[in-house]
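The chain below stands alone and is given in structure tokens; this is the form predicted on its own.
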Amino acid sequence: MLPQAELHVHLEGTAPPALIARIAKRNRIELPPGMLAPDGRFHFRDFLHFLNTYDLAASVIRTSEDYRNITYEYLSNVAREGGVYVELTASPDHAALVGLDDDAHYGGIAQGIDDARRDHGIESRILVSAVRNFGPEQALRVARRAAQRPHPYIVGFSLAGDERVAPAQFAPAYEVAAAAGLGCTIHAGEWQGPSAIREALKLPVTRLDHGARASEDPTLLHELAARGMTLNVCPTSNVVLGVYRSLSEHPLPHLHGSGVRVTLGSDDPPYFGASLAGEYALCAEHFGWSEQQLREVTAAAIDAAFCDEPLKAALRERLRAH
């Protein structure tokens, strides 16, 4: 299997239906109503109705083994396909909206890394992600809380949710985590064009989550590839959600030629039927990518990560080793 690391995925977005129920049934609480469907998987219509639909299933994560039993199940679940290295997204908001505290949270998280290292030798970061739903003022509170008390496995700060809300309002968050150090991204280019990729550029981003629009513009395009951006791009997923109508009209193969840095992400894998596993070899079957192409995906993330360098470097040996 050849070694994979993935940028893109949140880690409430992970937890399958059946774990969800396991965590239900410990915490002695009901599953929200609408969130599955009949025959068992998460149930949405579109976009909006699956955020929505996330919400509920991270309404049901209530304490630190919790988030340490999704952490660990995903990790190991990755590792067992050639996975090697993984960021999480967490996100505060959702913690704090069940009473769970920093400490609680980013704990219970950390003990899963540390278990899934232990088992099957992958490594994983956390990235501390705020939702543009919840406001610019929310999301430069969880950044505050994120550079005024590190975390050794917090390396970086994102922004999910609501594309439709505009990257400019979270300014302030930005510069008080790039200041304290941590890698940027930011969700962008997905539901909203070129323009908002270039409003998203303006922040201080070294990555984009998704990013697929920029296909549409080639002066974007040629932009991205001379400042050295990294797309972490979500093929599954963009086409599950109607981004795109087919895995032939997805713009990857383009973005790839282009000369732009992309990576491969599941984005919330039992949701769209996704793994990172999937997505490597999607892009074999159906773009025709060769396995060299699939290792500079890999070098590509591993040189994007937000981890330090001696684990980057021990990552790039784990690649060439293979």
The other form holds:
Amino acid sequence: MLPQAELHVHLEGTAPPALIARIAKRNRIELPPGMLAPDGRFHFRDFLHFLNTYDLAASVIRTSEDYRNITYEYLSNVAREGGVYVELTASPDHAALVGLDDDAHYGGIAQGIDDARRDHGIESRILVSAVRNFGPEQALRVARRAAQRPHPYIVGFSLAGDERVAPAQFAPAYEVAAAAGLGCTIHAGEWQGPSAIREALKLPVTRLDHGARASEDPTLLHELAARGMTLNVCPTSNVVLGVYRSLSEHPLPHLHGSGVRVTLGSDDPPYFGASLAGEYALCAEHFGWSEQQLREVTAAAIDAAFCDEPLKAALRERLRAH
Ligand code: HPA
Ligand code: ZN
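Could you please show the structure of the form predicted in complex with hypoxanthine (HPA), as a counterpart to the form predicted on its own just displayed?
Expanding to the full complex; the earlier chain stays at the top.
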């Protein structure tokens, strides 16, 4: 198992239906109607419906212990399949909706990270994400709180949610996050095309989550490559949500072949039937990538990670020693 690293995965989105059901039971709440399909999987028709189902599942996650368990379960599973490093996208807005403050939220996640390291040797850090459709003012509040570093595992700032809300409005939030030394990334180029990606590039970001639709514009691809931007691409997510009809239409090989740095992410794994190791396997099977190419994906993720240099050096050594 080649060592893998993941920079694009949403924490609440890692919890499978069985874990959500267990947590709901423990919290003595009913499972939200409509959350699951008759076959027991998460139910959604399209991206906005997916976001809604995600919010329903998140609404049963109520305690610091819940966040600890979700984090621990996810990292343990990733480690069993060869994962060595994950940046978990946490959403304090989701935590606040159930009454959890930053200490309880990040404290629970950090406990899961520490326990997974102890039991499985995997490392992880936290990205604080704002939700686009909650608006720029709320994003600024989230960024200000993140800038105060409520937990030492917080290394970055990101923006998720409904991509139709344009990037430029979030410039104040990104300025605050970047000024505090947080690494910055943003969801772009999943649903919106090259012009929205160009707008996102005006923010102080070094990575894009998805970025796949940059493939529609050769000049933009050239610029992404020249700037050394890293695209955290999620092929299975893109196909399941209908950005592309099939893997054979997915532009990942084109992005990679244009000299753009790419990493692989599972996004919201049980929703999409995805996993980090599965994304690596898919690149080998469908795109014919060699082990050396997959190694370069992990190396690109370590390079683009927002953790400190000593941890990066340790991760590079793990990759080299494999
Ligand atoms: N995309 C955008 N926003 C999200 C996602 C996603 O996959 N998951 C949770 N919030
Ligand atoms: Zn995402």
